[in-house]
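Presented as structure tokens, the chain that follows is alone, the form predicted on its own.
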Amino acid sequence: MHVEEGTVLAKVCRPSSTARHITLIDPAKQTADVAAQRAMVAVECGSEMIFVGGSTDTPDKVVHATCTAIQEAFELRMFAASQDPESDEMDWDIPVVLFPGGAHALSPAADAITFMMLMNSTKREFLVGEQVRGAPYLQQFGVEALPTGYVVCAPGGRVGEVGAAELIQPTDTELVEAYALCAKMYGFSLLYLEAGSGATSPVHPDLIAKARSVDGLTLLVGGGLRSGEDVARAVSSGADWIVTGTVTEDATSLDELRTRLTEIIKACSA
């Protein structure tokens, strides 16, 4: 891992003048040379950190070998501007994080792990189940833990439905107030507002807002953000991060990933 441990939290929560891109990549969507490739353009267009996770049912070895492959990638990338006296190696020391769908999506490739409570979930498993059985092998592995909240809002998607959360309604912004402020009181570094992979539409501007009016958390937004638009919104409520995945696997060509890309994380610093 060329992170160095016990480094991507500080990456992650350090102050920035604009708000920075995730690209997810799930492993289960393409092969792991393909997302290797697909990081890699996602870098070219500014992306800061590679989340691989997302399905719900993919096995640990499939999320390895994507996590490897990326990695091997970045490597290669990094000693090729190392070489070069006008590159900058460092512009490819990018985390490769796990954002895994349960305790069998798990690397020890990766660099750090979202190690997520979904709060607004009914069932145990998702409160702390998962987490409980994946928290030894985080252990052996040496996979730095970033603390986070996470709180799936409407429309919800395949997650809220999995999940069994009990979605976060536009109009609820004074509960989502109350699981920012639960998450701060939790120690959580990180506060994940989801609307769901492939949302028809991304979490309302009021709730980020909300969210945003506690202090002391790094807040990351994903789902539903297709457009440049979307992502502007996003970032004036107070968005820290944005996350897209389907921008990337819905994209027919690497020429028309960096296209859609270069819209959305232009949009990140507007």
Given for the second form:
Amino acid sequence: MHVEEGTVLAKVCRPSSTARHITLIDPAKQTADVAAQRAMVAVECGSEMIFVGGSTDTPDKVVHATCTAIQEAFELRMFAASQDPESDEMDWDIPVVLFPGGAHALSPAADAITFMMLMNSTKREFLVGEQVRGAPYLQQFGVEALPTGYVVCAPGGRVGEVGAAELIQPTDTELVEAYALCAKMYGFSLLYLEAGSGATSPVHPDLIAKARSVDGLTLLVGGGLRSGEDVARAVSSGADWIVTGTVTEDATSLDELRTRLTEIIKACSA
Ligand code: 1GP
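Moving on from the form predicted on its own, please list the structure of the form predicted in complex with SN-glycerol-1-phosphate.
Below, the chain from earlier opens the complete complex, with every other chain and molecule after it.
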């Protein structure tokens, strides 16, 4: 697929010698101001993208307030960095990307959206229905679509249930390879292997490695990754991007968040 320079997609898919990190912020879990503070800490720790989304029934107003607060915070930091010879303003050029549960959770303040097909869903609405509802809105507001094959693996959590997914089990390596090939044949640029937010165990390394064996896809892995060890395992199996959400939500202070994310992001480049 041709990837236009300067787009979020180009940033996401550019080759990188190390894995990179995405902080997922669920707008339902804190105020917009706290979300912005958390996003700033995440970027200071080395997170290179912010996903906004997660819960299934968050109204678009809440999603929009969160995206706006994060964008405004980043703009201020970018301006401050531009006035400081010691800082690089481009450190704050961080995409804010919707990670929606459906066509209701959208915002024109986002730079892009993971435009996902939940490939192993048994429900039309998650294969193409929500996408058809959302596409005209995204077109109208110029939110860039990142074509993403989304595959839910065991244990799957709430997204597995709500999305009526036929979960990929740890031994289903041929099946995950078939999904990866299918994603590539559809022309998707991204493949996201998801174990479910707060999963008791992350995506099995064998599944990551098998999906990795299909070239031409940028591989995102998330769900249940809590420690540097978890992350190192996913990275050595072939993840290009690591997504974490719960470690941010659970942190009782910004200092604790900083400690947690520092460990996780360090493991991305180990
Ligand atoms: C959920 O993969 C993400 O979609 C993040 O999962 O909350 O378990 O980090 P966690």
